[in-house]
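A lone chain, given as structure tokens: the form predicted alone.
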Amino acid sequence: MALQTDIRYLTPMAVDKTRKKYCRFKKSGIKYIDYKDPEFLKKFLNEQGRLLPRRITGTSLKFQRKVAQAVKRARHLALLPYLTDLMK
């Protein structure tokens, strides 16, 4: 007979709640996103160099548009690649 503590599950039980996403720009009071800072913009890109969606980063719509515009400008100036195999 198995005791109550010996029960194992195939997937781990969800114990803690996921933390609420927040817009880091609103929280920090950032109004301008600098397209000449590729290290900061890399936080919003995946390994292939594509933009991460809002649902993953938690960025608000207003700042997601500004991030997208900054990434496009940085790509145009060759500060960021358009496509890559492993960027991070």
Contents of the next structure:
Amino acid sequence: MALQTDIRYLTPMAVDKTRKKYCRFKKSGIKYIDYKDPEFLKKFLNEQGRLLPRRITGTSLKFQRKVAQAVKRARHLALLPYLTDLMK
Amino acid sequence: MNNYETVFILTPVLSETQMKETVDKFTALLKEEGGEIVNEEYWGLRKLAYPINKKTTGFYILLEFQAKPETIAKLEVNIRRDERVIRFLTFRQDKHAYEYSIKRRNLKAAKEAGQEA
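Can I have the other form now, the form predicted together with its partner chain, not the form predicted alone?
Now the full complex is given, and it begins with the chain already shown.
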């Protein structure tokens, strides 16, 4: 019982302070997301080739829809797979 | 006259001349309808992300043009009728997309000029 209270950290434990997420499109002023270059779109896909949610990428709703639309077009043109394993 | 861009994939089994001929067929149709070809890009043979009717590679062609909305329906009917084209996507460029395509074209031209120099 006593042991527990003895442990005191010199510096407060760096709990992962949630850093402010920002929408990379608003910040860099990108207006149009091109469906023709799969390399850029891959940043928004996980290993299975599925779209990452906004809470992870931090993009705003307006650009998340544009990204989703571009990814679906790229998939139609077989530039991006519908589902795969270990794409990265 | 709106700005459009079409990407279509041809079966890889074609010879070079046949590919050129199919593209010319569509460009001729567009010109005949009063459209105007802005840019033609051949991405060449690329590996598909998933097999399309048993083929794993395809010949990609990008065609940027200006046309009246009616011609798009006619163009698509012809593309669908042509069995060499295994997939296509026509896309209407809004103003952001149009600016982007101009920037992309200048960038590409500059890069090619850089390579030759």
